[in-house]
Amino acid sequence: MKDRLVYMDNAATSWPKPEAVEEAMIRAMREAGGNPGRSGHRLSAAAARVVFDAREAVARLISAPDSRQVVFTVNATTALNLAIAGVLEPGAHAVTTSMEHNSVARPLRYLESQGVGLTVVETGPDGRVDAGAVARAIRPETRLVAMTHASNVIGTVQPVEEVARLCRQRGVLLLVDAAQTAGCYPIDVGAWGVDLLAFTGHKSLLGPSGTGGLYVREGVAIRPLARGGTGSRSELDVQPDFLPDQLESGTPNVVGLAGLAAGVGVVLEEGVEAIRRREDELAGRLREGLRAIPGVAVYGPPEGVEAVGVVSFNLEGVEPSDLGYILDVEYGILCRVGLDCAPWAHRTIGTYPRGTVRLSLGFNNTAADVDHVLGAVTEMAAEARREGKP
């Protein structure tokens, strides 16, 4: 039992990556070593093709009507900052939820200090926001609603489609943080009416770190975070006014985008719906098994409330950091402990400042992995009882 290695930190980054990702990145270094759009020679053209293929793959995954609406960044955090800072200015107002990651909370708090109004809509302990409460928080000066698609702490999926409809009715932009859903949950930005959607490449898209981006609906105006060389309209000393160039300055991560395209290709071949069903089944097995262990508290949505494969728990009388250490050293189970860069969410579910042990399932996990975790936690709970911990 203790000789197994079970990786359950996929909400932080997925591992292991598919072989196709590694192969695509090596091939890009060997065969597409030019600077895309900056030269006319064959290696530059090959690099441009890599970037184009990655853009097309992501657009297909999220059902974007035009791949030019997919803007690449280095991660979801940068994409969220691009959207938030590019839309809001002093005097405007934003609405968000109490389940947000710091990648949403911190830029909003900063802009609040600069004169942007902010309303944080509280959720219950299940983490699901009421769409009507979001609508009631909208004011005449509200410019943006920013919300996570699924919690990185307890996995709760938010009613994005309903919120999007209400935002459209009120002429307010909706920004969705899809860091925990892109690749493991079906996304259709066109059908949903989402204005902006941030994604990262290194989680359920199975790509490398240093990749991510922002979907921008046609007609949505965003101020660039950076301005500079784009490989287009080089005769101008002002930023181009068309996507994606307007929001992409500097040489892109060609090798990383080659890996991202390959990762998305694996996801598309497997089928997002199939990935979703498998992870949902495993997460249900994990939650049910943990709840049956004496002394274990499992946080998050009850049965019937939609969630992704992120499960947080605590063992009575044992600190999360100690649990995580023992799981790693004694059982070969790799997970995350603490506050998950989401203090708002932990306050909402009542685990601040202690945090939790977070187990996050991914593309490579199996039922045997779940059973190994349940066996380990069962043993640890029994040991805690023998030692007289409450």
Second form
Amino acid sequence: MKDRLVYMDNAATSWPKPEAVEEAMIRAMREAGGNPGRSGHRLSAAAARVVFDAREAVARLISAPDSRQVVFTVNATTALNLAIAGVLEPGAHAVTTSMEHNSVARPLRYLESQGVGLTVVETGPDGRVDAGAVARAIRPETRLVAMTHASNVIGTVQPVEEVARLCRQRGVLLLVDAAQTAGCYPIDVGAWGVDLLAFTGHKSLLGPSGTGGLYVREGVAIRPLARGGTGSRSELDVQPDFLPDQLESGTPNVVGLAGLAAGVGVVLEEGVEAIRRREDELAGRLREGLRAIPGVAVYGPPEGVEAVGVVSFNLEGVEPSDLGYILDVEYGILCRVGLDCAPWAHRTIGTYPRGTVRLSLGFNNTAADVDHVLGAVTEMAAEARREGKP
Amino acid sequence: MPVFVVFPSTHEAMSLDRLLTQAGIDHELVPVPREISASCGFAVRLRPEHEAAARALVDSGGVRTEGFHRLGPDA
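Switching from the form predicted on its own: structure of the form predicted in complex with the partner chain?
Once more the chain from above appears, this time first in line as the rest of the complex follows.
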């Protein structure tokens, strides 16, 4: 089975991409090669339609009431930075959780050094944050609560809807990092009352890297990170104040957005609920199978706590980096090892600084893939015991 | 005399473009005529008999425009 490739690094980026994504990108390159909305000719119009379609597709996926409120960025990190830097000023206060990725932790720590107050709400090792604890951390000067929708280390899903309700009551903005959920877990920004939601295009939305964006609830004012050409109000030398143009300066990634629209199309056709059910079943099989292997420690939520298909584990006596290397070279299993750009989360679950082996399921994985992984880890555990490691 | 619809942003132009296409109403995306605005970007050009239908789509679809303009055929 050495030739077999089992890709379980979908929390880093999904692979392989649907053929429809490749085809849409090639078509955009050939048939929509103008600069969208800048030039007024047919190729410019074709490119503008590509961007429009991508915006409409994402709005539909997250149930945004108005696609104008979806702005594109090059990735979720840029979207998170845009939101965080766009609403916080020195003297303001922000609340976040101990399960955040560095794409939330680092911008907040930076702003803390510039005079923004910061409270990090700790969670238990299951990673689930208590909505009440978030609410209790809110102060009169709190402007923003920033939290992940699901952990990129152990998959725990956060009570975003409840936090949104509490934030609304207190007049505080809620920013949700949906990097690990958009496309594989239902999102309804309208019904939940989320103010800001950052997404990436290249994970469960099945698009290419270089795509992502931010949903901004109507009426929420954000300072742009960049100002420049928008193809609108060209007679003025000041930034337009309407979306999406205000937050989208410069030529966008038209080819990437063509792929993103196609990827979202595949997700919508399959249905997020159906994808969720399938991945949840596979994740259950994986967690359960790993727990049954002697010497394996599985981190993350126990039964009954919701999680997406991200599973972290360690094998006693073997370093995660060695494990990842052997899984790749000997078994064709591709995963991530170490700290997953999330030192806070690893401290929270007790795996800092060693990290874990992270298996993350995606659109293409099957039960046979899970069984292949379980077989490989079982062999490696037996090998470790023979060598007398634990 | 053709009718030109102009918009604050490309997104709005694309939005009406899509609605007109879905409704089967003949139209064209053209550069905004200089007589109307110095802005770059798209205008939607329509035959005058389609103006009422386009206005109805603008209203029902919540499209933001910067007006309907009638200009000579040389515009």
